[in-house]
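Below, in structure tokens: the form predicted alone, a single chain.
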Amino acid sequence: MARVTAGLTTSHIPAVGAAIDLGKTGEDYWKPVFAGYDFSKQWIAEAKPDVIFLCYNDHATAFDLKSIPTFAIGCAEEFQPADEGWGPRPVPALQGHPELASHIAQSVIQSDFDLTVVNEMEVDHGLTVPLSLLFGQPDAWPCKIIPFAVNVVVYPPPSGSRCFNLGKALREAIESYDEDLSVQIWGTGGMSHQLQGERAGLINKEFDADFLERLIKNPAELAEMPHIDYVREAGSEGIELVMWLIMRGALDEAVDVIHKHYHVPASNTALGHLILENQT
């Protein structure tokens, strides 16, 4: 049977992708950002997942105001990198896993979560930057990837508790798939940041540290935090952190922290990264 072997979170800051693409990772400004992923690259090379289920938010590339699904699962064979205004990132196309994705869609929808099934879409930096941080610049990504887009851009986004419970349904779906697959769940976005308005540039280290600790030790309680607390404490884009709760809901209550990285600033954003594994 398929199994969830690990959970991973990371920010998906577009400037981080640009630093990789333009060969700037060794510059003084960027060195401490990328140093926090040295262990992660070794870890994932040894873990060798067969599939990554990657939760991210689309930035008006695959979806726009004409159609905004709350949860959208990519069920295609392949997904191309999107042109976000300056050409697509020089990264490989994603190879999907349509059989597992379709199985997940069926199981999760029948568990009363409404998913939008998408058979054609391009993927933006929200998805490709995390892959670059963990895998570098390969000719092809070393595993299959199922993109899972979550609306945290246009109000109303899903609640933290909805995302946490979705993670539980997601794990049940994966573990009922009749093939021996190692599947990782990734939650991306965050941490505290705001890109516009009077509070543009906001970073709240205290909130971020507390969020990380609660995500590890008491995720069910953290999942009850209302939207307004994310906006007030972590900025308007801090709501991206609900996607980390999807990952956490797919793991056991007790987890081992394999790696933890936090750095500010990365561009105008607080960057966070976790690798978690079940204790059993």
Given for the second form:
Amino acid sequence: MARVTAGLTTSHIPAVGAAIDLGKTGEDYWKPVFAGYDFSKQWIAEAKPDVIFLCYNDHATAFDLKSIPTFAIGCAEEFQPADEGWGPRPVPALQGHPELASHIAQSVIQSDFDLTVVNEMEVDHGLTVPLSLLFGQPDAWPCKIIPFAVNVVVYPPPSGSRCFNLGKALREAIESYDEDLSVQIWGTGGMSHQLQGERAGLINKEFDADFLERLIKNPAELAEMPHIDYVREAGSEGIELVMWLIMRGALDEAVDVIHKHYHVPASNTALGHLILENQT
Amino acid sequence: MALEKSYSDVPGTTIFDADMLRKGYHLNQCCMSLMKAENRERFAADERAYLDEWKMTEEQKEAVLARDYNRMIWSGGNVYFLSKLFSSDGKSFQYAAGSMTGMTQEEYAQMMINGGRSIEGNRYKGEADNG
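If the structure you just shared is the form predicted alone, then what does the corresponding form predicted together with its partner chain look like?
Below, the chain from earlier opens the complete complex, with every other chain and molecule after it.
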């Protein structure tokens, strides 16, 4: 049977992708950002997941305002990196896992989470930057990837508790899939940041530290935090953090922290990164 | 009954909710069209003519021509859609975000290096030192 073997969270800042693409990772500004991923790259090289279920948000790329799915699961065989206005990132296309993705869609929809099934879409930095952070610049990504796009652009995004419970349904769906696969769940975006208005540049280290702590130790309670607290405390774009709760819902209540990284700033944003595993 | 907008008292922040979406629909879709290289070329050749193809308000068109990102946001723009506009100008998120704060790009970048804008005084409108 397929198994959820680890959960991972990371910010997906576009400037981080640009730093990788333009060979700037050794610059003083970027060094501390990337140093926090040295361990993670080794860890994932050893963990060798078969599939990554990658929760991210589309930043007005595959979805414009014509239709706004709250949860969209990518069931295609392949996904190309999108041209977001400066040409596509020079990264490999993603190979999907249509059979597992369709199995998850069918199972999760029957658990009352009404996913939108997407059979053709391009993917943006929200999805490709986390892959670059963990895998560097390979000719092909070393595993299959199921893109899972969550609306956090048009208010309101799904609630924290909705995301947390979706993670639980997701785990059940994965664990009922017959093939023996190691599946990781990633939640991306965040942490505190605001990209618009006179309050742009907001960072809240205390909020971020508290969020990390509660995500690890008390996620069910954290999931009850209302949207306004994210907006007010972590900035209008900090609300992306609800996606981390999908990852957390797919793990046990008690987890081991394999790795933790936090750095301010990466461009406009507080960067956070966690690797969690169920206790054995 | 009107929807409760608990976020309306957050200073210097416009939440892109259903009302803003309706207001900014054509502005955002216009920016979205700049993801295609051929549209970027046509836009660069005659910005005004390109904007006139869209059902945008005059205020929105003027804000685009002036690259006034606050005015675009106030008239229904969303930063991820507007990013297609500043990206086609070769500008970064940090440039665009900084331009909305009244700081120079250098001052804004330095504020971020110093740990970003503090949350203290920036939770509610009318607090002592919003900014």
